[in-house]
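A single chain, nothing else alongside it, follows as structure tokens in the form predicted on its own.
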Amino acid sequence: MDFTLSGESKMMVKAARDLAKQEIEQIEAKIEEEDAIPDDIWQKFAKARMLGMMIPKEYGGIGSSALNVILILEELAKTGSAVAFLMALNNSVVETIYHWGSEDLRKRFIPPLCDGSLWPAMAFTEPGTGSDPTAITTSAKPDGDHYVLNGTKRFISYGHKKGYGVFYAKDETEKVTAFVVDKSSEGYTWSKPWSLMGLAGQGLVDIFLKDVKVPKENILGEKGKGFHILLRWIAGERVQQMAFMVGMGQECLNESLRFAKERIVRGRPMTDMQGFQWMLAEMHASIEASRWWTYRVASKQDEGDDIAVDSAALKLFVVPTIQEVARKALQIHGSYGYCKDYKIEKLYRTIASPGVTAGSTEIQKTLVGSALARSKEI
């Protein structure tokens, strides 16, 4: 498969690189200190046309591809900032509403998520479940022209920011249904953001739904088919998350090269020593393998293929691979790598997150293994 980037893709990568250097890197220290992302960064993404990228122009998007989203995310991820995750979340939530929503839902909810005026959310996880849909306790009971939602959602990124989110609840048939919920609805409240080891400013909050009324026309897809919507979204999210890992892995290598070239040991730079050269070579090979596999799965997504198993296998490979890249980078930096004055410290903390979020590594093994066991092809 030819992964030579088109002129359009190269322009998008450059735009993402410029945005990262001119906007994100300039505020990273403030984000780390305050554990919050400034609201105006949202409008900067919109101005750069990086929100709702896969959405047709008539709804406020640019009609681009999943691969281009991945390319931009990889570049933004080199900052190690949760700001990159914000861009990814927007694109995945908006695409989900577009794919499953009625024409009315598309017209009402997609444009303000594309123009940077409102914030997205995706709410499935609860205090008692992160992977098992049968354990959901949030309920949705019919009441005239509405459903009334009650329950608690956990670790919801930007759930406290004004906008719309896709929420999953058990309807009166005990099946999971997806609803588009206005976060300004009466009875919708939230906790203070969780304090995380990395990803400062990601804004993970608990959402408390107390008799929140949602119009029946806000059902996304078909009633009782919410879990199918969730699985498709998670598959795309995994690919985005792995692009995030690839970008951070590349930055680990970049930082290690800079440090090793400048660090003089016994009159010679560290890069003259075979042991460090081997470490750098292993890091490079690991990143390249992760990068091209990520591009491949994103391309299959653009082709309309079911990427549930592919994305799980991708994550199963990339997470430990890039975490090992980060470990080597820390070793190359020595004691300096353990200091907050060096970027590798933040990258190391942030790279730990995908192993336990959006489906743990162990869950990916179960998904891939069970799919292989069911397969009739040998």
Given for the second form:
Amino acid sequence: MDFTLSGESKMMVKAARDLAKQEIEQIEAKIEEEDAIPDDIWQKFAKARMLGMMIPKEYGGIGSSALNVILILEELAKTGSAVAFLMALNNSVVETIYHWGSEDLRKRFIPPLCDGSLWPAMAFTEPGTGSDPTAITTSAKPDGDHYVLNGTKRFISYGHKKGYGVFYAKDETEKVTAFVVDKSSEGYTWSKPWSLMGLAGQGLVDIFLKDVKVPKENILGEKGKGFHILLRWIAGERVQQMAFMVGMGQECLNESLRFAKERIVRGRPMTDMQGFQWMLAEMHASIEASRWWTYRVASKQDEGDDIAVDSAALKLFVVPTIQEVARKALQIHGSYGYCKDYKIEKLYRTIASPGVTAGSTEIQKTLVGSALARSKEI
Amino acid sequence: MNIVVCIKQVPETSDIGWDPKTGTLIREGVGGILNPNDKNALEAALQLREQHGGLITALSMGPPQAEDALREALSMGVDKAILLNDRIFAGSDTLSTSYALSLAITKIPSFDLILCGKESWDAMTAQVGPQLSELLNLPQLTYATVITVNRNSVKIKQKLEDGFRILEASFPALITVEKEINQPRIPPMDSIMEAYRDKEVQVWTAEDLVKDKKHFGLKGSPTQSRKVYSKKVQKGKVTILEGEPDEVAGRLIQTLKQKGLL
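How about the form predicted in complex with its partner chain, since we already have the form predicted on its own?
Below is the whole assembly, all chains and molecules, this chain first.
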């Protein structure tokens, strides 16, 4: 078992760090203020070849690994910015189209999502359902060469930006089918973005589909098997979310160390005090455990394993663990940590997100528990 | 236009130890990075190649792990990478380093320019570039903030303490660059993969350079550190001055003058 990262992976992390410093940290205050990510960040990601990273070169990707995507994401996450999520969403959506798509779909939709000209989206959630696939109401009715989609999708990141998205709807057999939808289609409209607790600029909108015509050849994978596509995507998404958590957790520790080393209490730095040392030690151990498990699940993904249960178990461990790291970071900062002038304030808000998005922490317990109950190994 | 860029791997942090016997840095266990000023030299070379074509060779001398600095140069876009690596090079001062680099450069088929960073951030001598130009008998254009290549000559804007001056030289020439000259590019992820998977770092030993090895390494270095010690930092007491701003400012100036700091 080799726990060392390759020179290539370490260099990618370093490049991601430089990109975060040069391109994200500089604009983060503006993103927070305007609650919008500037469109040109997309071209910057494309230039850095960080879009569609797991896709072979002939489709516009670079043929890298899930682990490398995770490492880069962890580094970008230290900014606490939604920009990191943007990169994650692109990589997971593009990989989904590549994995399930026909050669025609791959060639039509993947290159513009890799060269920074178009934005991706993934649309399952609806006003009446989050985790229950049987409750979705968006319909897809066949009409000649097309399907006609009607319904509302909720909380769709960058659903309002020009590009392609994977949309789930019930077809005429009442089964869930996945479609690649052009977001410029007639009848495709959106709400104003939801105002979020954190992740400024995430661009979470509701999508209204009114008689949106989608060519039949845009069906992703097999007709009626859309839920399999969703489950596989969401498993990868969970690992990416956890990389995001690890990066932010590490930044919580870094910020706490900087603060505690400089803060003098009764003539001594806070770091001299055993109480704070213990908090820092617990934070460090929590982050390391979360980090290496995240890497392990990403490696399993690279090996082609089904990571549905692993990623759910990972999430139910990492989310509360890193949320506790953030809580300790806030306590170490005292009142300063509650001020927007300190990065901890933003990290604390952002770290709350993965516990309630892409499947809550609680539902992961159901997933893992039922898988254990079904297991025939014992 | 063919360019050789001399680069160095330096310790990642300033928190490093010294070998009390040799007076040299203890590099074991300390992460290495590409010297920031050398990144500016690489970027300058890449921009010149974009304008005028040609090949770029990155050259470094160091322990085996210095290969990472060369891989970074390859990922930024240089064409070839050469590492001078031999136990005999250990403990080299700037002159001995320049000597080894100069011998290597004479074995590179043809070049029009040699680019170096102004200085390394661990030693900060700014000597290797100028020494290299003397050993190779080349015109030296130091502290460049702008490089302009004409048909038969190269011009730089040189940064001085109290101003700038324009220098011009014929080819081949050696240029050292300031950090203000450019913003080094971030290597794209695909280029990093190619640098590690598809490209080669050639390793040359002392034997590949010259038979007589007496000028290499610690023995070939005229500079010997007699003593190395860390500066003692004395911690003082924190005094908080309170009162009206004008009055406090006056007292602060007075206090600083008393301590000989103003």
